[in-house]
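Quick heads-up: it's one chain on its own, the form predicted on its own, in structure tokens.
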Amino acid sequence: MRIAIIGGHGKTGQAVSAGLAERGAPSTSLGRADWPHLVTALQDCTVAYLIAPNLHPDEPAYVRAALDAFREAGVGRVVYHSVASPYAPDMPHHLGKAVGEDLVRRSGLRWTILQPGAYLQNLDLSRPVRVPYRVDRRFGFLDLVDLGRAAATVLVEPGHAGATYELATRQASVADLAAEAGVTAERVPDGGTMDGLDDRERTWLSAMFAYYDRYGLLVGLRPLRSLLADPPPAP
């Protein structure tokens, strides 16, 4: 079995990569340098990681050509990357996931989504958290190497077929992490992170930081415990 990791040059590709090196699985990343040959590129590849750009202006079209590539290279089964609530009409990003998802269901193809919460590595805890929303706000928060061995999980073993996963590895606020790590947090204005996008970027991210504002991104912890045959937690 040859596994393709669409994407995989990225720190989400890389935790996958390495998750599959764990397990001694073979892995091949493509990046934006094989797109217009990914075809060709997926020669030989029975399975494929489905990771869109971050912020893509049209995930949708991105997920229908991919899957396209699949069926006429012989892919038979795709994971794709999804995202913890998909369906978030205030969030522009999510519903281009959520869409992304009805594509990969209808593709015909064997198929698994995983849904991951924010990833821990986003926050630099050594040093004060600033973020551009309410530090209160709870979270279901992934860590990459869990994101790693759930993917490796999935593309790997068998019984994974029509299944969809929310992954985090724990639930908190950005104020429970940053106190644990030593440091404050606080809440921002959000126009500091925002160097370098272009406006419709700018637009969604600040969309995206009002959701977190007033509701956080709560994500279930069971579903990843289950694929890394890990004990409950304590109640």
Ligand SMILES: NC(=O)c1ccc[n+]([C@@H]2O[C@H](COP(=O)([O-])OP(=O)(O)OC[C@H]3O[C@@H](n4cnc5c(N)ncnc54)[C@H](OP(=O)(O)O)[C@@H]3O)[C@@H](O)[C@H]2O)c1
Second form
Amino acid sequence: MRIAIIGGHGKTGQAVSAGLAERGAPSTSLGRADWPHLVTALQDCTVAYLIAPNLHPDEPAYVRAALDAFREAGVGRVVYHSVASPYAPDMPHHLGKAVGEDLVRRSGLRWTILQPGAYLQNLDLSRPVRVPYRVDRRFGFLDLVDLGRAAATVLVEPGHAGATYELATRQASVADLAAEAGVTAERVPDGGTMDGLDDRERTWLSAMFAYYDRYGLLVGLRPLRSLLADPPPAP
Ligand SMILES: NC(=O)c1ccc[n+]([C@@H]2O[C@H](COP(=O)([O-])OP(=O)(O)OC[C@H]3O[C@@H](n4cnc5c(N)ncnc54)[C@H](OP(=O)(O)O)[C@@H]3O)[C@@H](O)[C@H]2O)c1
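Show the form predicted in complex with the named molecule, please, because up to now only the form predicted on its own has appeared in this conversation.
Zooming out: every chain and molecule, the one shown earlier first.
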């Protein structure tokens, strides 16, 4: 079994590749330069882990093109890296993943969908934490190491076709995490976090921060624990 990780050169793809390596399962990470010849690059792959680049302007088109290439190359199975709560119309990039999930489910391929919460590693807890949303809102945070291990489980083990798993390592607020790390946490305006982004990316990120500010983004813990074969959390 050869496993391809599409969009595999970022932190997500590296975590998946490391999770597979831990289990002795080699993988091939493909990036932007591979797209013009994706079908050729996928030869001999039986499974693909599909990651869209962060804030892609048209994730459904990206997913559709990848699925076409999988079918043409004879890749029989896809694991799609979605997001927790994809159907959240206030967040355009989440909605793009909701449409992506629908395309994957109707692809004719065997599929599994992972819905990760915000990565714990997004926060630098070695210094005061400044985020553009209320620090007491609660999230399901996902450790990238756990993501890699859960992804490896569904890629390597049988029995995950047709499954959709939300993934979080723990539920907490940013204030909780900061207090544990012994640093302060503060809500700031979102402008400072958006250097180098274009207008569309700023608008989409602002929409996400506004959603976080109002609701946080809670994610259940049990699917991940089950995939990692840990006992369920205490009530
Ligand atoms: N951050 C979080 O907390 C979080 C939580 C849940 C879900 N997610 C999702 O995780 C996904 C991946 O995030 P990431 O930060 O690891 O990835 P990333 O660094 O944004 O992108 C990774 C890959 O995408 C490729 N890429 C970039 N632009 C492309 C294009 N126009 N066409 C084709 N490929 C392109 C890159 O190619 P090169 O190798 O050539 O650079 C790289 O291999 C996103 O969809 C995000 O929504 C993130």
